[in-house]
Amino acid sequence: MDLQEKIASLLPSATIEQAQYLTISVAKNDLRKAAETLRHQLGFDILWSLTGMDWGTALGVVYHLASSAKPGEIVVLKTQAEDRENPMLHTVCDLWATAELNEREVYAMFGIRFINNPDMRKLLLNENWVGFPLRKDYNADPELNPLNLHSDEVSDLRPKLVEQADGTVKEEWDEIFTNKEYIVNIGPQHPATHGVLHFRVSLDGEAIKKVDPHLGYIHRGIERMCESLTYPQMLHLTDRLDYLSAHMNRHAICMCVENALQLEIPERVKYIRTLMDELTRIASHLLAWSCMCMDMGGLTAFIYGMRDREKILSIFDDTCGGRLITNYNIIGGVMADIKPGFQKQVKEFIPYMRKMLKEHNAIYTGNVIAKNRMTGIGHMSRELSINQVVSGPSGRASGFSSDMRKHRPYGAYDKVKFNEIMRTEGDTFARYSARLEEISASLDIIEQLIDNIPEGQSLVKTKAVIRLPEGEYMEWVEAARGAFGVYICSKGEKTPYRVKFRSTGMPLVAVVDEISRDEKIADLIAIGGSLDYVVPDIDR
């Protein structure tokens, strides 16, 4: 019996169709049964993405699910809330912990409240925001939400909808922190929060008892902006999500559009994109290493890491005229072919970086004080990393195999041999070490490709106005911080009906509370550096 037949037998009331992915649609009253069946009976323990939707006639949610045994094999679960005036669905955060923050985002953007979610505060928006910005009927009149130059007081009360024994729903409130707790604010301006991120931390002496993260300080409404832009215009916004994975983000959206159009991409483009992806990964990991070392007092290490990253930025500058935001990938290929000196520059960088990795490890990794501050601190189990879907080096440091280059090969990754860097310790030192090891793995990939770039076109022609066939599409890449996904719902127009970017950083922030408890306040800085979240990726 294949998967579709199994699901049909277990969920007879569901509508099942084969689109890009196997898609299961259920009524809202059947959502819990469908979610529990997929999670417990069929082993879909990964909730890759949770997307709020406004289909016009109804509001709803799209869930992209996978199994940790096969993270690249995805199924889709869909449901509708029906009542636009008071939309409610049951939570799934008890099945997949990562749903808690995602459901809060859906509430803020669409107004759907989730029954039994323990925290129904709005995410990314303040509680006083009028309207739900991603609804199609949203009133964007600035007078409804005037510019506020004063900081709103953060409430210690959080609402939740609790289902009673008789099936009715009652709104309740509980306290995040009591008056007896000692609260320290870290951020949003603190440099070691690596972005405009606000942690409210409850302390007992120096020991952390609870961390409540606040997001949305730089929320820009990128997903809403995409709805009014053509597909080529959208590309510029993806670079500004996780700006340290700019090239990879753009690779993902280009692939999503190209595959929806069934556009055949030249092999030369695939090689160039893959090489640029891996250079981007090294540059990102060098910055992560540099900043983490600086946060812990290693200023020399910061200078060394930035020095080496500069060599990659110079290659980017010569290749595409950009350093951080490269603007290089476009639909159908790359903006311009590689320059004659590209291969020479890259080949000179490979042995240099290998030599410098030894120096980096000598200057900081082997430092007794640094190692003692990282070893055994901020432990994240494999189960927790899967439940919160912490992918990338942070998840792989806990034993969660999640590398999309392996599980859903794209570009030229099926042409190379490389190791998925896996560790099992799950502590701050494991996450720190995983990034340095990934730099070495990226150098191996680059070395295999750089002398074998095929001849051919660097760009194929596309229509002047691109219209995707009506349908839903999602593609994935392995960005520097994990699995980055682009979901596009098209109605056949030149602009998308809905765009969702799967944040790599939100799970990294979501897990901070659990892995920081009972550690020291100084350890929170090292833990945050080891997770390497980039806040604009979360504050989409």
Contents of the next structure:
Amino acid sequence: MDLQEKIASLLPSATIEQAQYLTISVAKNDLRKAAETLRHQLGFDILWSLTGMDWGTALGVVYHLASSAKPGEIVVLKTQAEDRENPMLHTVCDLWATAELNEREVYAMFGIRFINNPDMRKLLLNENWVGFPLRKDYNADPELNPLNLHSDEVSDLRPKLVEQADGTVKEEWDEIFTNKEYIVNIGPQHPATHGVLHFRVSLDGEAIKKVDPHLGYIHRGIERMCESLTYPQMLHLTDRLDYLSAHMNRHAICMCVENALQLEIPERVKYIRTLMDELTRIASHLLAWSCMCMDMGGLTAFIYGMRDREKILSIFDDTCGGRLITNYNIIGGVMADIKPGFQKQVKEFIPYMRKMLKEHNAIYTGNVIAKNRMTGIGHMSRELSINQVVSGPSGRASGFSSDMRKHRPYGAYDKVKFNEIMRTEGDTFARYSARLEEISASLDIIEQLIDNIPEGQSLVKTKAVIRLPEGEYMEWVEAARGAFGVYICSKGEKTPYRVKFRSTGMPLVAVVDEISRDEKIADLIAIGGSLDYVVPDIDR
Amino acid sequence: MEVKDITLQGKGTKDIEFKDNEYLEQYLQELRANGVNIFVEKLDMLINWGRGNSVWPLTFATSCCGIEFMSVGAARYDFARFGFEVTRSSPRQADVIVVAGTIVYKMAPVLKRLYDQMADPKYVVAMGSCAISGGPFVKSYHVVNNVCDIIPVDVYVPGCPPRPEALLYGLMQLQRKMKVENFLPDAQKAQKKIRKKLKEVEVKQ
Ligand code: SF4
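For the form predicted in complex with the partner chain instead of the form predicted alone, what are the coordinates?
Now the complete complex, all chains and molecules, led by this one.
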């Protein structure tokens, strides 16, 4: 019995159709049953992404699910909350822990509240923000939300909607921290939070009791802006999400649009994109390594890492014309063909980087102090990483295989042999080493591709005005911090109806509370460094 | 394969010459032409020379531009060569705040507070088109379109992100400004005015 029939027999009231992915639509009241069935009976234990939607008349949510055995095979669940005045849906955060923060985001952006979610504060926006920005009828009048130069008090109360036995819903408030607790604010301006992230940390002596992350200090409203931009214009914003994975992000959105248009991409472009992705990955991991070492007090490592990274930036500079934000991929190919000296530059870089990796390992990885600060600290179990969908090197350090290059091969990844770096310890040291090992894996991939770039065009012509056929599309790449996805809902216009970027960083912040509990406050910095979040990618 | 040269206003990149911005020095010469008090002048020069060559930036970055800011601090570009010795994590110890990255509504009060916490004399460099004008996010509902609405800016460095060379040039421009500062009472007055205006806005809120 194939999956579709199985689901149909288990959920008779659902409508099932085969679009890009198998899509199951359920009514609001059947949501819990459908979610539980998918989670427990069919083993879909990964909630890749949770997207709020405004379909004009009704608000709703789209869930992208997969199982940890096959993270690349995705099933879509959809539901609607008819009411626009006071929309409510049941939470799924007891089934997939990652839903908690995502549902808070949906509340801030669409105003849908989730029954039984323990925390219904707005994520990203201030509590007193007027209106829900991603709704189609949002009033963007600046008078409603003026620029405020006064910091508001941070409230430690959180509301939640609790379902009573008779089916009615009651609002309750509880305290995150009691006023007996000793609370320290870390961020939003703190050199070790890697951007503007705000943690409220409750301490018992030096030990951490609880961490409450506050997000939104760099929420730029990219998803809303995309709705009024044409497809080629949108590309520029993706580079600026997770700027350390600029190439990969843009690769994802180009792929999504190209697949929707059924555009055939030349082999040469695939090779170039893959090479650029891997170079970006190395640059990103080097930066992560440098910053983590610097946060732990090793300034030398920072200087060394940044020095090596500059070599890659020079290569980008020559071929793309940009260093950090390269604006290189465009729909149908790449902006300009590679420079004649590109291959030579890359081939010089590979042995250099291999040599330097040995040195970095000798200098820092083997250092007793560094080892003691990392081994056994900040343990993340495999279950937790799946439940919170921590993908990328951080998840793989806990044994969660989620590499989209393996599970949904794209670009030229089906033509190369490489190992998915897996570890089982799940502590800070494992995450740290996974990154260094991934650098060498990336070097191997580059080595296999660099001499075999096929001849051909570097760009195929597209129509002057690109309109995607009506439908919903989602494509995935493996960015430096995990699986990055782009969801586009099109109504056949030249601008998209709704765009959602699956943040690679939000799960990393969501696990901080659990993995740093009972560790020392100083270890929080090392744990944060090993998770390596980029905040603009979380806040979007 | 040919690589095309980019042309700007009919000129190729090779024909466009870099022109240093020397208006401050010229202004100074004009002022000095009428003679100055030799003792005070020399003392001021000495103090400003010292100040101008030990400007410590605050470790402050919100997004992409921050990474380029880090690059400028690291091995290849190394702004320590020009007197930006170390970045300081505490605003109390910093002389200049480089606003590297987008400033959004939720961040605005925090930036304001950071600036207020810095000790006088203090300077602001707006790095990147986001800080200058909102950049690519100018139409967003949550992005401040000019940091000048929050804090007074001394030097603007355009780019998205600006190249490290551009930031270095911008920072050196700030040094020049500092070196002639006592001759520019107008500029100081203007700054004070802006600060006063901001205070009023705050009180109203
Ligand atoms: S100016 Fe460009 S690079 Fe700088 S923060 Fe803004 S978007 Fe990022």
